[in-house]
Partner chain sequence: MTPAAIDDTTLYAVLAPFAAAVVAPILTRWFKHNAAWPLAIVPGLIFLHFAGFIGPVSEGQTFVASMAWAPSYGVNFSVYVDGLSTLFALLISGIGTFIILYAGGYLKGHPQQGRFFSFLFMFMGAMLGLVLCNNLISLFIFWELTSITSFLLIGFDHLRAASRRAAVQALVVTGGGGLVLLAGFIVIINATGEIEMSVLLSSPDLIKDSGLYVPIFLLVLGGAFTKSAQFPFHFWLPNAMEAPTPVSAYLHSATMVKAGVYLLMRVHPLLGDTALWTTVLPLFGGITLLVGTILAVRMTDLKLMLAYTTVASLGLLVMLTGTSHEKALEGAVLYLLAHSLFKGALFMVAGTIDHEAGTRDITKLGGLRSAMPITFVAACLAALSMAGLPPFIGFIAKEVLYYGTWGWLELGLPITVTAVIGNSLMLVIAAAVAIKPFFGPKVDTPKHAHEGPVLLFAGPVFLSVTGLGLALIAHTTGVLFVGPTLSSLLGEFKSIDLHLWPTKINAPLILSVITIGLGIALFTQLDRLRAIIAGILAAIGWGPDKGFDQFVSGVVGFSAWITRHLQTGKMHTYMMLTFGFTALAVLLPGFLTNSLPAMPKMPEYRFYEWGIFFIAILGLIAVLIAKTRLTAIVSLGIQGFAVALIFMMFGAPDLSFTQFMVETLSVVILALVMTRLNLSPRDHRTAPAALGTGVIAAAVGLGLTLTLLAITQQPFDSRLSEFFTEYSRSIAHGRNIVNVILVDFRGVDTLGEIAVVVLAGLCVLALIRVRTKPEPDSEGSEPDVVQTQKAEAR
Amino acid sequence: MRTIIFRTIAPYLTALMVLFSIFVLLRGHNEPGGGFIGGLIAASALAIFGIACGVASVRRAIVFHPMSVAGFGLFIGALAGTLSFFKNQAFMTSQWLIFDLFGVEVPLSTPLVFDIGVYLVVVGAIGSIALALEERETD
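Could you show the structure of that chain by itself, in the form predicted in complex with the partner chain?
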């Protein structure tokens, strides 16, 4: 499968897909998208990159072991739910912080943090499965 065309185009394609996945993740609260879909897109991006350029280079590129990315995602997902304790509210009550940045209204919220957690979990878990499957003893 490692044709020269595929190998040349794969890094750009991967970069675009990762960018798109983040876009999908961030717009999820108002438009179709969200952490789960974004995570799946990013995981496909990793899989493509891995098929094209070898698993070792993917592992180098993402620095952390994908499973620890997933673990971190789960951690911040759970952490996002605990912020409400400080306001004496139930676990997972959403907190909102909406402020103005150069005239654009930027909403920050715990659901967003939670969604990022979901994204990381999906990227990490699916990505690590895909990478482990791609990995050959010779790689």
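Now show me the form predicted on its own; what you just gave was the form predicted in complex with the partner chain.
Keep in mind that what follows is only the chain, not its partners or any molecules around it.
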């Protein structure tokens, strides 16, 4: 399914899907969404790009190996949980850091860091599976 129309539109569709996945990731703390569904959308974008342009193009575009991305996401997720130990609280207790940025109050939280970790794990794992399946299909 490498039609000229699909190959032409795939990079734009991939960029739009990755942008939407980041939107879903960031809004997921207060509304439906979050790291898992955002990661699935981003992994689907990689799969679409791989089908249209080939696995080699995807590997060049993402720079890091997908399992390295998953491993880093796992590290970030575990780190978000262990930060509560420094305040003598239970594992995965939410911690908040609120600071002013140009007069705007910006809250950062460990649940957001955990969601980013989940996002990276899902993108890395599902992306690795999709790329492996696409490579086997072309052989």
